[in-house]
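Form predicted alone, single chain, as structure tokens, below.
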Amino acid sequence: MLSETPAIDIRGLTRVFESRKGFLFREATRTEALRGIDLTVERGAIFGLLGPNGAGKTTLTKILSTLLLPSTGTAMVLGHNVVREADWLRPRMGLVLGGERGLYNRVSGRENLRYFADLYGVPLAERERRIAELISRVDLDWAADRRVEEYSRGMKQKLHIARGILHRPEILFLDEPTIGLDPKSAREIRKLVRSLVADGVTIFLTTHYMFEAEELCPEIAILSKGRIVARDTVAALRQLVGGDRTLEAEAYGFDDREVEALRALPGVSKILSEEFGPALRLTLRVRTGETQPEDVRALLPNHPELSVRERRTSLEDVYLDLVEEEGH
């Protein structure tokens, strides 16, 4: 049945951009985007998928939501494949893009509104009691007649949103929805996204926020030039880079043989070292809970000035250290 299907399979997907530049433009130029993406997305979910600018998430996007034909390999979304069966999906899915394109700045949020759901086919009979209940949702009742272009950044995010959801899609395409925005702002974008899993939307959102993709998203996937080199649970992803606990020494230096000792603590799986102005950070990744602080200070006794802390490995540390790997 269509329901046990996934809501997003891809398979050996790739998108290359050619151009030409240079007199007369001979000069030939190829940028691999995405270079054999596989990727499963169950349904009725969060889905993060997270990277830097340039790692090629926004092209992911525009594939799955039928608005850019892949090079090669298959997308299917809902079931059904994304470049021969594009006019079936498009009225079942929404797409978010960051920023400020996409809505009519001379006319209000309700107006907008009203335009959008003509063109999704929303039934009129219908149309101004789900706006009225959209522009609730979003909390925008008290500017819902104003014009778009009074809007501050955040509220035209929510009408992103409202636009994006105004035809009940079963899967939403979330790009960077609150890139630029406030924290206040994008504290309530986030809020309001988690209200969408209870209606039965899947959300496919891409962020380089880490914090972000660790509140909202069960699972994540991460995307490094135009390659998954992860997917998992943040849990499971800080495992995989070395442990769930993170050790940090700082001093003026450390010669080999005291990271040596370090290297031989219980649990200690990787040590990365980092420059902060004349001070070098030594960071461990320990996997079990044996070494403790005050194990490093008793290997380090030769630097009064040594400061030693402990915290939770982040998913940003999960990113830099799957990055670092994949550049080597």
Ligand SMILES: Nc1ncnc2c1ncn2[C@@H]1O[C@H](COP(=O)(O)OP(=O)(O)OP(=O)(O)O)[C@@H](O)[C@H]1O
Contents of the next structure:
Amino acid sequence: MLSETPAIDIRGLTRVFESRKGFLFREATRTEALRGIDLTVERGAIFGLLGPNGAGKTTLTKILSTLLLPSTGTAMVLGHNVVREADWLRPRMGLVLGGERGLYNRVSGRENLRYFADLYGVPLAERERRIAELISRVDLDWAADRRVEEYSRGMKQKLHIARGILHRPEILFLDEPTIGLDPKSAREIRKLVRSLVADGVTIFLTTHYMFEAEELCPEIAILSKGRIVARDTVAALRQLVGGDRTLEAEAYGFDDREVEALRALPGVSKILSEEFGPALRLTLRVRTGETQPEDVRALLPNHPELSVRERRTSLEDVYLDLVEEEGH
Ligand SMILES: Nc1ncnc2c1ncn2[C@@H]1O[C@H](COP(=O)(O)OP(=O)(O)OP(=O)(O)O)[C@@H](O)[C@H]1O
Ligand SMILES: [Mg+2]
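I would like to compare: after the form predicted alone, may I see the structure of the form predicted in complex with the named molecule?
Once more the chain from above appears, this time first in line as the rest of the complex follows.
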């Protein structure tokens, strides 16, 4: 059955960009933006894609939404091939790329939506009602008839999202939907995104905001240098980096013996060290129920200034651990 196929199914996907620099002595540059992606995403949830600048997130989003061709490999969306069946797919998917381009500034928000409704073939009889519904869904009723050039960035982003769902897509690609928005506007966008999932839309979202991914996405993948380095639930990723607890010990320097003693404590999987102002901070990833802050203090008796605190391992910790391993 078609409805049982995953929302996204990617096998061995690569994308190489070749460009030439210079005028007389043209120098060829070759960027491997995606280096063999395998990824399956089920329908009906928000899937988060994280990764450093230049990791390939936008490239992957564009390939999945048929804007860009892959170099090799296959990508299926809703059970259909993004290259061979792009015409079937386009009406069934929406794409919202971050940034301010893609709207007509000289006309109102409502007129923008009319234009795109006609482009997407929304029946004329339904057009005005659907646009009015969308405008109130994104809370732009008060500004719908003002020119878009008068809109703030957050208002434009809401209009972008309204445009992205105008044709009622089954799957929506959101590339950094809250970039540059103030906390309140970002929160409104997240609420809107969640309400779309409640309507049964599958969402593929990229973000640099860890709390956003943690809040919205039951499952995430981390892309680094064109490869997926991890893909799981946030809870499972915490275990992957060695524990869902993090202990931080700060003092004016530790010697190697002390660090080795800490490493030997039960449940400690990993120790990172970084300068923190005049102090040195050791960060320990620890499994549930094992080593406690007092065990760490007991091993470091010669540091009157020592502070040890415990916190939950955050998605940001997981991200930094995994991306660091990749040599970023
Ligand atoms: N049109 C293009 N021509 C040449 N190189 C490109 C092109 N588009 C992307 N790239 C390169 O491909 C790599 C991946 O870029 P991409 O925009 O997909 O990264 P990203 O993960 O979206 O980054 P960011 O977080 O900064 O948005 C980068 O090295 C980038 O320079
Ligand atoms: Mg990008």
